[in-house]
Amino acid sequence: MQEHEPVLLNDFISLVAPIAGCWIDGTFGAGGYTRALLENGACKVLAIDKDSSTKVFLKKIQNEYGNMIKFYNHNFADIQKNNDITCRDDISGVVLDLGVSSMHLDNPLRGFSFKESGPLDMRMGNQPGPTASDIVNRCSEATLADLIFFYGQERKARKIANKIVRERNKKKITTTLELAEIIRAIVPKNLKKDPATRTFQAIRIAVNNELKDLSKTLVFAEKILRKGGIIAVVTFHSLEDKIVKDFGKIMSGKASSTNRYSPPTSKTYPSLVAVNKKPVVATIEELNRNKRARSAKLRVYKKVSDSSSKFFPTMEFPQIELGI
């Protein structure tokens, strides 16, 4: 397994310095962001990851930093249910490094990779509920087309959905390579990315409720931060980045008022301000070292209000109902 390297880590440390107080690392993974926070001044990190396999990386950091790190094995979207977190008034920052990690992609048994054969799973954690196999083999053709188009932004979504349904009528689709070959028969080859990339992304998002969970977490993070606290998010595709960007605009009072579907905002009393006006992307040096950084974008916001926003209590990305 290739060693996991956190993307844009040095840029993050530079943008949020000086680091102090208690931080929440909502996507612990291999512990890269948690370790960097502790090395650079955080007095405590509340580390969260719904994938229990990440505990293998926890012990070494705990051996070095003891009770300066506390780990919670649950979804970061559920932090509002965690009494250890909700009762604190000293949260200095929340960081989210989204997307799949090397641990997911490099283990065929997790079902994320279209390069090696594995079961169609794609669950990031131990959650019950639909797997990739359930979605591929049980969703209607119309639902498959919608989620591949909206979550994967795949132009040939309807043709792919139709092909999936025709193939599953012959026999159940059980492996990642079977699904990848179905997609490759429809989508033209691309030198930069595998034709299956967008569809696999779409199914993974649907399995893990990624966009809805991100929306819920951003809203709660803004509420629990102390004044001067930081929200930092690393995204890996345009839908994630749009959610973070729109959230920042709303909380800073800069969202457009021309869209009748937009929630009400306050331009007089913003609760957040952008630390970096444009998202940070990887340098050539980092890209040469870590291909996973290719699509990464980092956005950082600082809380400037003593209280959380009263104008935007909820924000949830529209979710496609799977019907299974």
Ligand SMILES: C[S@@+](CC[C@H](N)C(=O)[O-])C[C@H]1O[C@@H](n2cnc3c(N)ncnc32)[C@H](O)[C@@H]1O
Second form
Amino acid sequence: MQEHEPVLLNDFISLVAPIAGCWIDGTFGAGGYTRALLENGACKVLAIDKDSSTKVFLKKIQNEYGNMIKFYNHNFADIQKNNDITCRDDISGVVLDLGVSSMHLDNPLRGFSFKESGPLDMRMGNQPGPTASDIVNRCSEATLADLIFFYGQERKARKIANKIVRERNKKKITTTLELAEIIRAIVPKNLKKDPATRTFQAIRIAVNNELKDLSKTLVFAEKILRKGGIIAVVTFHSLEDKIVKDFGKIMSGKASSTNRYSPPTSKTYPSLVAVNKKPVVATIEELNRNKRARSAKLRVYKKVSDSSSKFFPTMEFPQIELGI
Ligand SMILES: C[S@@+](CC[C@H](N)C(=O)[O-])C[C@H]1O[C@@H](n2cnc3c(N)ncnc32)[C@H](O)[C@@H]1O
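In place of the form predicted alone, output the structure of the form predicted in complex with the named molecule.
What follows is the whole complex; the chain from before opens it.
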């Protein structure tokens, strides 16, 4: 299996320094962030990944760091259910490097690639369903259109949804290349991006419940952090980045009282402060080395209150019922 090259890792390490104590890496992947945390001073990393195939990268780190690393094969949104983690106030940091890994994209059998043919799957973890095939072949045309429009920010969403339904009425759509060809017949060619990019992103977000899991996790991350602890998130598209940015604004008491979010009410505010005012993006050197860094943004927050907030903020994001 080809190893994943971590994105914005050096920026992360320098922004959160000095590193100490126990960290949660919610997106273990090939272990790049976990290893860097251990190399730079963390005394323990609780590493989470919903994809059990990432365990192949665990052995090497365990050989070097022994029980300084503990791995959990579950959804990071379930951190509040994990007995080793819940209610600990000695967590020094939580990092999420979101999205898919190179291992997902490079293995056509996982169904994320529109370059090579594979089954329409797109599940990052071992969850029972739905798969991309369930969404493409069973969702109503209106749901497909909403999903592609809101999660993919694709202007041609209605036309794509209509074409998908016409094609699946002739024959079930079973492979990633069949789906990509349907989209390419509607979306004009573009030198920078494959026309299928946005629609594939939309379906992947729906399959993996990505936006809801992220917003739930941020809320619990703040609750388990000690004072001075860090929440760092690398996002890859504007929907994710908006959730992180809104969360940071709400928890640092900066959400405008005229917007639709509840004003901060708890006495513990502000609970977080932004370490970097503007999100960190990749340098030209990193972009030349690693194309995946193109849309990456890193936001880092530090907990400044002694106690955890009693407040459960809600971040707004499009939520589409699949109806299947
Ligand atoms: C971009 S990769 C992380 C790469 C990693 N930071 C590294 O340095 O190798 C994202 C990883 O997060 C995992 N992941 C995504 N969403 C998750 C979730 N809700 N719960 C647990 N793991 C998740 C994916 O399976 C994938 O392995």
